Each structure stands twice: as structure tokens, then as C-alpha cells.
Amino acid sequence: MINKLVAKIKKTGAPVVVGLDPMLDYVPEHILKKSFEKYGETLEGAGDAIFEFNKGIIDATYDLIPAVKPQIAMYEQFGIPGMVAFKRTVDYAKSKDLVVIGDVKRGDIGSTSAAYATAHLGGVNIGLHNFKGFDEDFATVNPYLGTDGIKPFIEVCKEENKGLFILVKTSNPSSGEFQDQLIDGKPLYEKVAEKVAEWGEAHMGDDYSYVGAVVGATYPEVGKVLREVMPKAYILVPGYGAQGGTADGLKPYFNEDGLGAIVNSSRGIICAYKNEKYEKFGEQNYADASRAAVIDMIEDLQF
């Protein structure tokens, strides 16, 4: 799947992933009204509205971008109907030939880790049949439990030709409380990066490993170091835009050929119609505002 992701980035010229992280107050009134008329002001109504909101954004942007990244917590808050909306979003994005990165941040050991991997990247056997659960192409994983937590994911990825993005250095302000702590003279995030490079050696695509890394856009000097530590790992970069990351600060995350990283934007795209810059589109045309925001982001990332 890393080969497909790289190929689509080359084709679109857009190292961009749209974060489909909807809150209910992001959804325009006309979509809410229609869903609530069908299902009432219920969890089912909320789940349907969220999917329809996502569908509009996917329809408006799928020809411009290589991938989307739904954040599962935004769906879990609506219970089972929210999870149905998550699955519908994954399936619809894949029907548009988008690569889907499931932002699930799972992390456990043994059979539990294997079950998480099966749920999001693999399939489960029931009788004579094999069924896919959520069936994303990539999943984000927390490495805090070490190799015991990562190995089951890698095994499923090998079977299914799928991939991982492992948290290395996150963009939130307090990440340094643990991630910056020195161990043998190196920050913990650099030690994690070394393990990502090691894990990735056993699961290579044509040019990059199926085991990638998450490195926040708010630490460009860290990004420069980690690019060297993980030369074959694709880097998923959150924190652009709303969290303060800038295009100029993202250059160290990329290789000289312009590959090696993909930059996420969530609110800046899915809530673009609320931004003064795009308010001319109005609520009814929220998806067109999202398209305009994607085009501007692509232009911004032309180094």
C-alpha cells in the first residue's frame, strides 16, 4: 500500500492528507436537518449527518489528493451509529480510490494487539468465510509497549499488503514531557525513530517501508534529525495550519525529490467554510470551500 500512496502523491503532486475529524457543530445546518428528519435527533441521526458531511468533502476533493485520515474518536463519541459512519466513510473514500489512514492510535500487546490489527487492517474468519472489519489501508499505532505491541500489526500488514504510521514525535505542546526525555544522551523520540527504522527494514515497498512515522509539524528541527534517522520511513505530519505548523517549516521532513512525507490538515479543510477567507462559499457550498482550501494548501507546499 505504501507503493500506491507514493504513486498517488506523485500523480496528484499533492503530499496532502485530509483529516476527516468531524464534530457535530462542523456539519452545516441543511445536512443536519435532512438527517434528523430521517432518524430524529438521535445518535443515528448524528451518524448519518457526519457521513453525509464527509461524503461531500470527499466528492469535492478526491481528484486532488492521495489520501484521507478519519480520526476514530470523532466517530466513537456517537456510539455504534458513529462507528457505522466511520465504516461508511472508509468504504466511500476507498470507492473513490483514496488511500485511507485510520487514525486509531492503538497500542497493546499479544492477542489484544493482534485483534486491533485484525479489526482495522485484516480480516476475521467466521466459518468458511473471511470478513473485513473496518479495512483501512494504514493505521496509526502507539509504540509505548515496544516490539510486543508492534509485531502483531506488522504481521497483519505483511499478510494484507497494508501499512502503519507509528507515533514518534507528536505535535501537542506537552509531548516533550515524555518524548524529549534523554536516554543515553538521545531524546526518547529518537530512540523510537531508530526502532521504526529497524521494524521497517523487514517490510519494504519499492522505495519506502510500509512502517512509517508520525512526526508533528511544530518541530522542524526535530523533523530534520528524524528524516535522517528514518530514511526509508514515510512521515505523516500533523500540526499544519490550525496547530501552528507552516509550509516553510516542513521542508526538512521531505527528501530532495519532494517525497518522503505527507502533511495532514483537518479543521483547516473540513471547516474551511467557517474561515473568513472562504466565507464567500457559504454553508450550502461547504464542500467547495474545502476544495479551495485543498488547492491553497497544495500550492503552499510547493517547495
The other form holds:
Number of protein chains: 2
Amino acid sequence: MINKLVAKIKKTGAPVVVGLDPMLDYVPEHILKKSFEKYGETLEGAGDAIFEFNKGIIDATYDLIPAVKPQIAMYEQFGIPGMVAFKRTVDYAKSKDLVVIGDVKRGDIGSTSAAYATAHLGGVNIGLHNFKGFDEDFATVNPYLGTDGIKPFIEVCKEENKGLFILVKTSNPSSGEFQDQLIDGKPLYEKVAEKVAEWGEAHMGDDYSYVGAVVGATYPEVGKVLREVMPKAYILVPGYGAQGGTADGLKPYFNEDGLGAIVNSSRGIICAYKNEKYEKFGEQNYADASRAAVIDMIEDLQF
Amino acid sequence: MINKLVAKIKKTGAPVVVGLDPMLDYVPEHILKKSFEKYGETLEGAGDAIFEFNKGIIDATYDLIPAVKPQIAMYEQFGIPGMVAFKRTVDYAKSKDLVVIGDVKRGDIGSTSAAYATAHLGGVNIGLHNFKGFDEDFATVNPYLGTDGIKPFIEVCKEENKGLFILVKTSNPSSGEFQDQLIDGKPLYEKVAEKVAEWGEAHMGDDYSYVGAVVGATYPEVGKVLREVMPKAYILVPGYGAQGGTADGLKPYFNEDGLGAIVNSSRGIICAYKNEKYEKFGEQNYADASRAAVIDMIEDLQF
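Can you switch from the form predicted on its own and show the form predicted in complex with a further copy of the same chain instead?
Now the full complex is given, and it begins with the chain already shown.
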């Protein structure tokens, strides 16, 4: 799957992932109306509207981009119908040959991590059949519990040819509270990055490892160091646009081959129609606004 | 909700939480058969069997214990039908007046943590109504992203009178890899504990804070230090029994009032019928075996 991701990035020339992190107030009125007519003003109605919203964006952008990243929290808040919308989104994106990064940030002790890995990347045996739970291509994982919280994910990835992005340095303002603390003169995130490099050796693709890392766009100097600590790890970079990261600051996250990083934008793409720059499209054509925003982002990232 | 938890612990004399972490091979044949007859050998069948298994254990133990802690990963691995089983378990436990600790270990940047908090402790507004997603009483949370990943959970807890248990020191063998690293001479977990104490001041119950901590049973000396660092935090203690923690080693986790900690046992209770000590009950009476194991655990924890 890392090989597929790299191939698709090369083919599209777009080191870009669209974050499908919908809030209900992002969804245009005409979609809400239709879903609420079908299911009422209920969790089911909200879940359906969110899926239809995503579907519009996928249809308008799938030829331009290698991957999407649905943030499961945004679905989970709508309970079971939200999880149904998540699963429908994963399946629909895959039907368009997009790589799907499940932004789930799971992580626990060994046996529990194994269950999460099964849920998002593997399958369970029931009777004579194997059933897939959510079946994303990649999952994001939290490293706080150490190697035995990560290993079960890697085991499942090996079986299924899937991959991980492990949180190393996040893009939020207080990420430094623990992640920047110095241990023997090195920040914790660098210790985690060293482990990511080590874990990644156990599951290599052609040029990059199946085990990647999350490093926020808001720290170019950190990106530079971590690029060197994890030369074979693909770096998933959140925080571009809305969170303040700029294209110039992203260069250090890439290798000299122009690969090695994939930049996420969520609100900047999926809410483009609410942005002055793209408001000419109008709410009805929100997906065309998203397409225009993707094209601009790809251009912005041509170094 | 922390007041309710403390009151129920006092009333039952049981600082015990039963971990509802079912694997399909824990479920007795007669339950599997019935669910598979209804739904086929499918995810739906597995989800139904797991709920029925839990229901039996809840029915057999709810008068003895203050709380249950379903581990969501074990449900998530069965996809949507697994999440339905999770929600049915939460609702059924609450109908028996048990406090429900959702062991979800979520945590992300601010806006995403807000969505997770909404999912598990709060509700979403759709049209004129507020809908609850999973609606547990407490949730476990991962601190790796720092204060702005935690604050949105606390905000929702304040609105809903609910609480958190934040991962401080986990019970797994490699927890030390990052959590034990020394920062200015103090291990990372102690830094996190200091933050838990600070965060907890923002949402106090009568005697304890709504913001508690997870500290594994396998480190009595650590328990002693953390008890002092977070005097007002309830400590949720996993790792008793199956993971090697003993009752003697648990004393340091409690305050002098005999309160301040609640000890989890999962496999030791829910799989008691597979244990030599309780096998006389037989598979058919698995829930009676669980009841006997709960009684023994409560006795074991009378210091």
C-alpha cells in the first residue's frame, strides 16, 4: 500500500491528502434538506448528509489526488449512524481507487492494539469467513504505550500489505508540553522518531517503509531533523493552511527525490466554498470549490 | 458522576470495575449458537453474541460492583455491528445503575478531541434536538497531545457532569519506553501526573476530581509516588490478575480513607469459567463463575 501511495503521488504530482473531517455546519443546505427528508432530523439524517457531502468532494477531486484522510472523531460524534457514514466514506473512496488513511489515532496495550488493528486494517474470523470491520489502507497510531502497543499494528499491516502513520510531533499549540521535553538532551518526539525508524525496518516497501510518521506542518526546523532521523518513513503532515503551516516551510519534510511527505488539508479544501477566494462557486457547487482549492494547493506545493 | 462512583464504591465496599473486553472465543457455545441462528455467522451474529455474553455477566454482578469498563477496541473489531454491541452494553449497564467507563483512549488536537468528547460523553445538536452518540459516564483519554487535546474533554465533562481517566503510566511491559524517560530528573509519567492534578482542579467533585488517571497495577512504587502527586485524582488501575498485579501491591494506590483507586479486572472475571478455580460452574453457568470471581476479588482487596 505504501508502494501504491508513492506511485499515485508520482502519477498525480500531488503530495496531497484531502482530510474528510466534516462538521454538520460544513454541509450545504441542499444536501441537509435531502437527507433530513429521508431520515428526519436524526443521527441517521446527519450521517447520511455527511456521507453525501463527502461523496461530492470525492467525485470532484479523486482524479487529482492520491489519498483521502477521514478523521473518525468527526463521524464518531454521530454515534452508530456516524460510524456508518465513516464506513461508507472509506468504501466509496476506495471504489474511486483512492488510498484511504483512517485518522483514528488508536493505541493501547498489546492485545487491545491487536483488536484496533483488526478493526481498521485487518479482519475477524467468524465461522468459516473473514470479515473486515472498517478496512482502511493506513491508520494513524498513538505511540504513548511504546513498542508493544505498536507491534500488533505492524503484524496486521504485514499480513494485509497496509501501513501506519505514527504520531511523532503533532501540529497543535500545546503539543510541546510532553513531546518537546528533553530526554538526555533530545526532545521526546525525536526519541519517538528513532523508534518509528526502527519499527519501520520490519516492514519495508520498495523505497519507503509501511511505517510512516505524523509531523505537524508548523515546525519546519523540526521537520528537517526528523526527515533525517527517519529517512525511509513517509511523513504525513497536518496543519497546512488553516493551522498556519505554509508551503515554504514544508520543503524540509521532503527528501531530495521530491517524495517522502504527504500534506493534509481538511477545512481548506472541504470548506473552500465558505472561503472568500472560492465563494463565487456558491454553496450548490461546493464540490467545484473544493476542486479549485485542491488545484491551488497542488500548485502551491510545487517546489 | 465522580460523586456517584465514590458513593457506589462506599456502598458496595468494592473498589472494583469489571472490564467487559470480550473476545469471540470467550463466549459460551450456547450463546453463540443462539445469535448465529438469528443473524448467521456474520458480524451481526458476533456482535449480538458479545452483547448477550455481557448481559449475562452484568445481570450476575451488578449488585456487587460500582462500575463496568467496556474496552471499545474489542467491539470496534467487529465493525458497525460491534459498535452496536458496544452501545447496547453501555445502555444495558446504565439501566442497571452501573457507572460506565468507556475505555476508548481517544485524544487528538483541540477540535478533534472536542468531537471525541461529544461522541462519548456529550451530544450533538441536529435541528431542535440533542442526540447522544455513545453516552458513557467516563472516558479514558491519551495525553500525548498535551493540554489542548484534553481541555475539550473537560469542557464536555463540566456540562454533562461526567469524568475522565487520563493515561499516566500503563500496565504493559514496554510502557517505560517513553513514559519512564527522565525529564529534568523526573519520569515523563510524573510530568503527566502533575498535569492531571492541574487539569483536575478545574472540575472537582465533593472529595475527588472528575479528572482521574490510569496507572497500571504492576508498579506499586510508582503508584505510591503518583498517589501523592495527584491526591484528588481517582486512579483507575488495570493489570490486576491476568497482567500480574497483586492485591498487596495495590495498597499504595489508595488514600488513607480507603478510597482513591478502582481496580479493573477483565479476563479474570469475564473468563472465570475457563479458570480451573471456577470451572465447576461449567460453560452454561459462566455468569455465576464471574460472580464468584468478583466476590473473591472484592475479598482480596479488603486491606
